[in-house]
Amino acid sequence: MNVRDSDLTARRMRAAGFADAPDEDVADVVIVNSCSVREKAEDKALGKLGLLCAARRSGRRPGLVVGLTGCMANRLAENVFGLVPGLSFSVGPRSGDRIPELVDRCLAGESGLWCPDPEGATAHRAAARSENAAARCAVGDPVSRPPCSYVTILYGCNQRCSYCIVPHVRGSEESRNPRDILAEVREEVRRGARDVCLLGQSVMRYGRAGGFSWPEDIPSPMGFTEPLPRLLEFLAREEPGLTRIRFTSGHPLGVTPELVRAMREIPQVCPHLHLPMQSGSDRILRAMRRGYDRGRYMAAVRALREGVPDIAITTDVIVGYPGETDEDFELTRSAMEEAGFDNAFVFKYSPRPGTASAQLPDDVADEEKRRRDAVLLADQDARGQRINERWVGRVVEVLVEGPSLRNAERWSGRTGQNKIVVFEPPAGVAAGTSVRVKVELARPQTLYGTVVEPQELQPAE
């Protein structure tokens, strides 16, 4: 999502008239696009302006003007400005259009600029017409895009999970309408983009809160009664450069049957879905206000499974929640053995101020956080290399994405799964087409193969 708006951020800039600095060494302007979901990403994002403005103050970059935006300029508000002298400005991540106005201040003069983001319903509205301006701007654009890009469909949260800050910094949930959607999809699709991710902090929810209805005159062919699924059949139907399509954040309540058919009998839409777990003990899933226990996450992987061929299931963990036990963290281990991840980010448990956890004694030491982070990442390695030596002899499609990034001699790009695949590249490869390739090699979150030849070509089983 940071990445989205940190694209929506350099637009804006550039139809305001600046350009891409080589280096950020050189630049006259560094924004920072923070986040505030842990305290370690918060305390990067002070740590680097801090690093900054010291320049400024110095003296060695006098003119530099230093910005901060994302969720942390939320959270902070104006405080922001006491733990970070010499700030030039903050801004809300919903007031993202304000930023070129406040850097043509800043380089007037002034300094010190707090502009926070507007509440309730009139945030949304006003960050959805920010970014409908937002991919106009690319007209013209010269900056080369990658095939994958991401769109925003729901803005805000309505969950209210006992760690999370970002109802508190993001607001409640407003869904987009479907043409504004389908309109920045062809802007992507237009600059160059295959593979574009339908972005939400609970994106299944898409539709269900904030007054939304879906428009009459926009019907569904397939019989799908429900938003997203609607809205995956409308942007695969109405776009036809559109080759892939993903959602992400998932969560359990949101596996219906209809999402699964719509998974399942849509060609554009990915056999992939990343499906946050966080922790496979009852009592700390209750205690996390989560919304499901184990038996309704497990209930809908194996929905996925079922009614999707070769899906791939990722999913979020947090380890060391307060008052979890070892029994707590053994559930969580056998829960994430029995879903079968192909993938899972694990994440040490950090108190959030302003959230309901934050009440209470955060009484796993460090040091055994650090013991369970390892331990399941360690799980997780060799349950992803299972799950990959499945792929070895089969033909994938992956669309490519360049070369990739430890060896510029060889090339990479993704599956459908989401999976990464790494090749010599053939003449005439560019980031953005389509490739197959015999996996010959796994381990445990990349794939290595060679690409065939189309009389060699044979079908994935």
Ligand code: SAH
Contents of the next structure:
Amino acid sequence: MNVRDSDLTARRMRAAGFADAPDEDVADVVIVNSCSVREKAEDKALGKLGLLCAARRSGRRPGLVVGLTGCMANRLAENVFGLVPGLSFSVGPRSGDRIPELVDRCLAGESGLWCPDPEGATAHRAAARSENAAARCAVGDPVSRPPCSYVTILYGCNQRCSYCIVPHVRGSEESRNPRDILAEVREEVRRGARDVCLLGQSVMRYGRAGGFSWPEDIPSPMGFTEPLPRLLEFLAREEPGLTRIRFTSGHPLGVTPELVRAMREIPQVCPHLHLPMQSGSDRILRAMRRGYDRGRYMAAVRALREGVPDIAITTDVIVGYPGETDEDFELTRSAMEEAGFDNAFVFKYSPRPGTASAQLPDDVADEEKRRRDAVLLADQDARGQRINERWVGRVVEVLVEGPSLRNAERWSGRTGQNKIVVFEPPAGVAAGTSVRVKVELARPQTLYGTVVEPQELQPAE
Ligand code: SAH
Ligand code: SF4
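Rather than the form predicted alone that you just supplied, could I have the structure of the form predicted in complex with this ligand?
What follows is the whole complex; the chain from before opens it.
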């Protein structure tokens, strides 16, 4: 979501006539997009802003405009100007359309401008409209890597996980209209996207809250009744340039039979789901108010594995939640093994202001959090290796992204399972095309292989 928001900011600036600076050191304007989810992310943003504003105040870069956007802007409101003296402006994540205007005013000499997100649904709709407008008039390269792109389908979050600041800084759920989503998806495809990931904090809640009703004049030939399967079907049908559709983040209670069928039967929908588990201990899951226990989570995993061939499931896990014992931690370890995750993001718990769990003592020592983090990552490495080895010898369809980040002689792309595949680029290969790659080597996070000719693909009948 942050990549998406950064993209939109870049596009809005370009649409307003600004050009990309070749380097941050020579930029006239630097805008920091922030995340409040963990303390460390906020510390990094504050550190960065502090350095930039110090350069400005010391006279080294006197004209520099430094702006803040994203969740931290909402969380800190006007207080940010006390924390970061000299900050030019701060703007909430749903008010990004105001950024060019704020930059203009700061370039003209104003400073300390605070633009909060407006309250209420009307404001959310205005934000949705301006997001489309920004997508339409933009030029230049997005921050994300073509051919992959993101489109937000659900703003905010109505859940109240005990540790999470997101609902406080991103407001309540509002689902976007399917036609607005399609317009934006089309625009992304026109700009070169082939793989679009639909975003929502709890994306399976799409269309479930806030007075949303699916437009009656958009039918479902596949017979879906739930909003997310209907949306997937609608986008796949209406935009032929879209090769792949993903959605994130998932929730086990949203894994319905219809959704599983949509994943299996709509060819564009990728066999990949990010399904944050957070913990494998029922006691901790209850304390976190996640709305499911371990058994319910595993039932969702089983339904996905039975219904969607070759599906890859990835997850988020928090270690060191208040009161997490060794026994709870071991339950998380065993649950990760039981679920057989392809990949996992592990986070060390940090208390966030205003959340329910911030009232509890943060009683797992930092050293112990680091140990648990390292154990889970080592487990995941071994598991990732084992799972990826199953792909060796198989031919996979890879959507080409471009030169590999580590070695520009090699190129990389992704499979529908979201696995990174590295290969030698054949002549004429271009980002956004698909190649078939025979996998020869597996690593925990990456597959390596050789591009095969199309005729090799057809098994002799
Ligand atoms: N909406 C997503 C999560 C968004 S935040 C969902 O419900 O799955 C991304 C991840 O950050 C979460 O899944 C969680 O693992 C982690 N996280 C959130 N709050 C945290 C906190 N206070 N401390 C540590 N990790 C946290
Ligand atoms: Fe946060 Fe829970 Fe909402 Fe995810 S579902 S954004 S973890 S409150």
